[in-house]
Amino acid sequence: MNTWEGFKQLVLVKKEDVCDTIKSFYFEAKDGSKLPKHIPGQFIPFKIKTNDNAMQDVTRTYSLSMKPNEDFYRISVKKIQGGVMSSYLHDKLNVGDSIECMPPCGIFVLDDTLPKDVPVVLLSGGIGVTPVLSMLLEEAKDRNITFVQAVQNSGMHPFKDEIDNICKENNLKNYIFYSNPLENDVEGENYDFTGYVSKEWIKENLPLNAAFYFCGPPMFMESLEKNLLELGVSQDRINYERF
């Protein structure tokens, strides 16, 4: 499907809470046209004008967090203290409002030459779940996927039920790490491991012949890349997205 040039008006049709500090935003084309399908892992740039005297444009990119389709786009955004765009989306953009957006782009996508029998491991830290969630939703029925999600606790755990359900439906492995569990978070019940994804854990639990895709805070990704390389995973099987 043909895409568009430059910025286009999208209208917000739904806004929902995901967990503490994270909301999802659903957009449709304001002109009623179909939207080009994104490739799972891609992002879309949004533009707003600030309210300062200069009325400067502010542009930010957000990964699409849903299965590709032509009807709507979903982004899921963590509100950052002092963040101009995230604060605008959370606090000022209401259902029925429009926002300027460019078409999907980005190269953090599954290698389409990867044989179907090669395992895929998707790992995320915090809000870095969004691009790998899109990959999971698209590929769950066709690939041997292991999904690893690292968050602070249940209050900061986005898409837990959505991920649990799709992994159960497709008999996929799904591991959850809480680095700072709440008092009512019980290891072995609503999450699997306390702490961080270590090299020892990777060695014991993940297929090292897999293709690895991950997104999250810089320290999370640097640690994963270092550990995977030390465990003998080739660089061309290590893929990550920097926000």
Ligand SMILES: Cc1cc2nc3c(=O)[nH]c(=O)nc-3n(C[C@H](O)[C@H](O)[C@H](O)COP(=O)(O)OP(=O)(O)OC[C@H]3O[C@@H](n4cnc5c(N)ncnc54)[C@H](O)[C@@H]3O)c2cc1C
The other form holds:
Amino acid sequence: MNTWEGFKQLVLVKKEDVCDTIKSFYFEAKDGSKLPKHIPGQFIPFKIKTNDNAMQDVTRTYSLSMKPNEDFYRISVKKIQGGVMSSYLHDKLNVGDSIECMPPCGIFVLDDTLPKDVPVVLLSGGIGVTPVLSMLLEEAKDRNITFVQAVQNSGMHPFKDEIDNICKENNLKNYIFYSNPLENDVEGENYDFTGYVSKEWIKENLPLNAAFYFCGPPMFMESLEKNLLELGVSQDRINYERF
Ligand SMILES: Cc1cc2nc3c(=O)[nH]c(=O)nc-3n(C[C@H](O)[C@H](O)[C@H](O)COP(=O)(O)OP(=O)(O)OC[C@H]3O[C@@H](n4cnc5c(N)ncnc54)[C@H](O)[C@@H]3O)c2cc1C
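So that was the form predicted alone. Now I'd like the form predicted in complex with this ligand, please.
Zooming out: every chain and molecule, the one shown earlier first.
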């Protein structure tokens, strides 16, 4: 195992625009070593020193958004107005710079005892796509996955092509919701449904015998959990991550 204790330096090797306000950051180990493979759904904590007089440490966690591998980590970060770490990553950290981080951790991962014939539904709202995207990339070939992505509109739609491609290649269902479509967004063409993921929609479109994994804004997650429970999905099939 290539894991480590505490913080270690990673170097930024690529910075990539994803969509409005979201960028992806690719890191390798600064010492050239292999990286521990994460389990899809896990995150890594990052630490920086702030520039204020007190020079305090600031730590934030980011879910890994790529398929597990030993060569690089990818995180995808939404820039928050006034946010310390997200602004630092977007505006200050450049390719070649180093940053301290801990190894992958977290328990929001697919249940490895789940029989392969049980369907899996991955749902996300906004930047909550990162942990479930990693699950999709790893499991697409082996599981019957339905992927549901809710975002504001095409301008705020991360990883559209990556998700479309992997779902098409593996014959998986992929539904897109826009809550606030732009003038050029056409329902039935570049997205599937306008509005939010409702209880009625879930009943008509999703396998209720599935294991559900989701991540998104608090209201998105509260309403999903309530609707799934009311539709008879058992609590032990409902899994989510809070950002
Ligand atoms: C398990 C986990 C995984 C996550 N994965 C991701 C991911 O993949 N991608 C991602 O983008 N995010 C992710 N997050 C969220 C991430 O960790 C940060 O919380 C997020 O990036 C904001 O951090 P920040 O330092 O930029 O903002 P902060 O500095 O923490 O600020 C957050 C908000 O508080 C406001 N604020 C700050 N200070 C004050 C103040 N003094 N008074 C009033 N308001 C204030 C800011 O304006 C901002 O709106 C994840 C979180 C968790 C827990």
